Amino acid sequence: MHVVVIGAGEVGTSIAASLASDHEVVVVDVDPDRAEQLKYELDVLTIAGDGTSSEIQSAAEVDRADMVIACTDDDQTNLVACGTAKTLGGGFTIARVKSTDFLRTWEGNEGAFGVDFMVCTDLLTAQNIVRVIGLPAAVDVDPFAGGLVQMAEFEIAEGSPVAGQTVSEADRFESLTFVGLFRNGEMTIPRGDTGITVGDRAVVIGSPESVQSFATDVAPETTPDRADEIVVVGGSEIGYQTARLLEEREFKPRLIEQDPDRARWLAENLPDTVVMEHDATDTEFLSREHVDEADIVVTALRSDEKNLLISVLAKRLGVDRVIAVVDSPDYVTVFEEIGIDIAINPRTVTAEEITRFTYESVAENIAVLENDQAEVLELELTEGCGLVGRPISEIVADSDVRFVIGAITRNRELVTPRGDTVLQAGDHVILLVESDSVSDIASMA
């Protein structure tokens, strides 16, 4: 494919890096120094200039592009860039936006703004937060096969019942498969006798019920239910969307917002949320409102520094689990190293979603793990492909690719994979594979 990426920030760079090895990628950025730098970092053509300009887009050969991805930090720039691209060619256009207003307009008017697929950063981030809240100790959760299957990544904490056990001892659930184990940043494909230690990140695939049961096993004292106390700090769009999605799941969160006008608007639009108008950095207020007794605190202010301060305060006050929105990717490691349970970077979430979409030609669904070390794919098997009609053990033995099949759905029914399971045409197979081997495994389906 000829792909034009407009914007060489974190999102654009991540997308270009993912696509560069298999596609002809052109990156456009208004900053000539950044464009020049990226040319050497990645094997891509770069053009310095305004990505909304028809002259610049013509130089990038948008007229023959299969896909144009506008992912600058500015919503209007991305929408205009997509509109311009549509006038110059017929390529598929993807726009990144933060505003849910633009998303709603686009959803109600197919093809609005010249955009074929729109990714809303704030909504995606809130959806990620709420999915993670639903599973104790989970740091990442993604649905597959229309929700019949879940992939979840768990951090094994001190005191977890599975710490010190082998994978076979920890896997006590019929429809659950351990597919990966990350230790010190390195991935291992686990065997039954592989030991699980504190600090490991374990990736499992199975039915939502079995994943929930495993989550309860991993962290029995932090399993959330609707009676749990959840506090959202910050009434930003991410904070609002998080509270709204929690309400949909019948939680009754509390939300702290300092700005009186915004607090009033939030109170009017979140009927099942208690909105408190106050400065969340006031420790006396936090104690007075018993925030220290909350089960989960989500910090969603617009400032990384304030989110860091409140996250540390919340942990010091004794909050069980703190989830922080971190705008700068450089700060994510800082948050995690000082003990904040989960740091979610909206740009990373957006880049993964767009990359996931661009991969749909090879997979039905995809999740990227641990800085693109491994990916979880959902493949629909076609008649006569290299995987059909053979037992899994034989496929694994004959393949040079390292992968683990975590679940199969057949006629909308979940099939737990075993070595003697024979794959059939039409099966949806959810598997973990090293990122470098995605094309190899996809070509077998």
Second form
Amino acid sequence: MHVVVIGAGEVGTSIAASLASDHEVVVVDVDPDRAEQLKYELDVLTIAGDGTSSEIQSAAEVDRADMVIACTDDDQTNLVACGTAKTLGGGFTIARVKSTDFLRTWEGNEGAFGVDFMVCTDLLTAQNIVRVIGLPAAVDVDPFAGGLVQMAEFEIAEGSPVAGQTVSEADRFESLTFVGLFRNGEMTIPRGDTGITVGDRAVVIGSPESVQSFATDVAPETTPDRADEIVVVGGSEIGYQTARLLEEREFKPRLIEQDPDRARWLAENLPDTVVMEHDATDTEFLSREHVDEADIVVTALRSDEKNLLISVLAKRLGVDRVIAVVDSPDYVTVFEEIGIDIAINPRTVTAEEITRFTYESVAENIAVLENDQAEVLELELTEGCGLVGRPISEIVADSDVRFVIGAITRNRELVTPRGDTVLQAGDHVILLVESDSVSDIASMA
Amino acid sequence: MSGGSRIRVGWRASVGLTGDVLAALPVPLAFPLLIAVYYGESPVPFLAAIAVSLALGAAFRWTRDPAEDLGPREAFLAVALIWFLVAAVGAIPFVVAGVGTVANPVNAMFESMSGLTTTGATVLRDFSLHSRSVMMWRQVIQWLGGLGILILATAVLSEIGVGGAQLMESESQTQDVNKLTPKISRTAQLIWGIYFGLTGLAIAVYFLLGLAVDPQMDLYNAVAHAFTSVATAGFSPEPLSVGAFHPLIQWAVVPFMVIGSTSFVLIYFAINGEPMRLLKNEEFHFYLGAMGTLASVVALGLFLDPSIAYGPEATLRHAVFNVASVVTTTGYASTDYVQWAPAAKHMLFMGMFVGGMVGSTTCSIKSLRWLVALKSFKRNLYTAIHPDSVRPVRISGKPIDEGAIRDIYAYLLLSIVIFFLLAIVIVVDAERADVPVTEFEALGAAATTFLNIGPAFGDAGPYGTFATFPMSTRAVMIVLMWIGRIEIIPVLVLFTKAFWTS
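Could you output the structure for the form predicted in complex with its partner chain, given that the previous block was the form predicted alone?
Now the full complex is given, and it begins with the chain already shown.
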């Protein structure tokens, strides 16, 4: 692949580094020194110049690029760069943005701004945080269809309420599907009467909310419930999105923000969150509001130093789990060495998401399960493909490939698959398939 | 800045607009005129009023200075002037007809102001003295006042343009109307269209029910009562009010009073396929909840009262009807509730302060203000424990601006102060004139006039008259009905120095 990466910051560098060995990578950056430096660090071609300029893009041979990734720190630059690349006939474009407004616009009309795939750093980070908070019992979690759908794998531990139940007994959630069960390393596609035993690994696909509810059923001890105290420190975009996603999962978090105007804005936009206007480094305040008794503290202030201070403070006060947002990738290990449970770096999260995306060709999104025994694929159905226009039960009956459809999204709305659901062109189908049959199923889409 | 003496209000713009409205008054006056011709009664009272309104209208319009814009100050002045002068012109037919208590100019002004402000308090003693056309004029003037003559002006006078929004905001009854369409005059037309439609529906329902069960509900009465039920106004050409009609008709009036007290903006959305906006509105829940609770308590009280023997259906009907009438500030009665036990009467007195929804034809405090005040109080209890928490007050999920909450507190405080001052004036003046008025009756009369509800208790009860109060008390009440209807601020600002000077 010929890949053009615009922006050689941490995200761009990380993406370029992971692609450099297998692909032909061109990196564009405004800073000539940075471009020069990168030339010696990675086996890539570097061009110094404005990534939005068609002249520079032509020099990077965008017209024959398979993929253009715009990942500078500036939203508008990234959008314009993608727009320019599209007019020059560049291939698939990926833009990194911070603003959720741009993301909403793009989601409303995919292809807007000349962007084929948009990664919203802050939202992605918040989704990561919420996943870590909400599903501590999960062995593996992957988002599909832009976060509308989650695949999660749980190990059924001793004492789990679902142990000893059949699949149909355990599956009591509206938008959740049991797609796979691993026992002693062997995969079975579960049916309603399949029993679940201790030591099994269950794979479910559904809305994040229903996966959350299922997690509470599987492992009530470790999964936070509504009674648990979750405190988010800092009302940055990441802090706001984290609280918002927690609200969607029916938690009632508390959020601490020092700036009065921002606090008011947050309180207006987060109806189920208790917003506190105070300096979170004030220990007297923390004990008055019983933050020490919180079950989970997330630090999402704009400064790494303050996040570190509060994380350490929270740990010392006896908070069970502390999750910190760390802006500088270098500090991630420092945080974790000090004893902070999880340190999340937005740039790493973004780079990983984009890199993961570049690996996927036929399917939109892939998760590989249990030593490659099965894969979870996201397929976008095109007009006239073998799956469109037929009810699921008919497709399953006609096919000798072993697969289970876990979720369907249609116009960014979740459709729970049933036997009589008829698939349409444009649907995103998330399914689990045995690894041997991946190419068969891919040829049908 | 050369002293504070120079007048900075574009009063000519306000006066010009008042002239426009006065010049349009012959249109509603033509309706009783036609009734007079139809029944062979004297048309002179209405011709006189038409002549005066045309003359005043012309004079006022001639004063207009086209260079002056209708800003917030001019709108306040225009609102106050228009309500007062339309009431004054409305009094002319009563004086010219020269029959009964309303032949006296102060009484005529009381009746007219009570009508225009949709209060429904009457000084008539003997209803049978008056011609059908004069009785109909009382109904027409209430219908005009129902939605507010200013929205009507905005709907008709398209040239008001930008000033219209200013006007509708000054007459704060309609504060959230602005959102319907980009053009304010178009919005006003939509709102008036709904009002017209509802009135037409009420006429049809009453008339058809009249044909079926009660010949007394003829077309004349159907029109007269339709005018004053959707307007939540309360005048009736019958001395027994709605109590004069068949129970079925009394039940039929209740939904129209309730709809009249429901936000017309939300009714508009409900008609246009978004009923959830109305059904999920917290103010709507509060208003229906308050009415339902009060009605249940009153019904229970009446059932337990050994001196009342209506029978089960009638007990329920009188409880529901009179509570709905008081809460919606209509002021109809289905029975003389003055005879009820004090507990039931006090429940009705409490109901007077609730009022319907903002943006409807109702008066009084209004449910939204109570809801915001209650929620903000609840918030204060919470922040007393968690001083750092930031908690916006939300109504139907939407945060309320802190400034708006302070305005509501100020309005509530001001209303309570004015209400108590008025009650004191009534007691003291009655004492002076040697008229027997108990304190509860005085409180009731103060609430009912200032909050534009209608009948109160004692002599001023639903089957009584305000004519027993001293003339001086009635003069004060005229002013307070005026202030109450345009929600205090537009009148009070006129008495500040800052209003007239920069």
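Rigid core: the largest C-alpha set superposing within 1.5 Å between the two forms. Residue numbers count along the first chain shown, from 1. Only a predicted model underlies this, so the values are computations on that prediction, with no experimental measurement involved.
The rigid-core alignment places the CA of residue 103 less than 2 Å apart between these two forms.
Once the rigid core is overlaid between these two forms, residue 346 does not reach a Cα shift of 2 Å, moving by less than that. When the rigid core is held fixed, the Cα atom of residue 206 travels 2 angstroms or more between these two forms.
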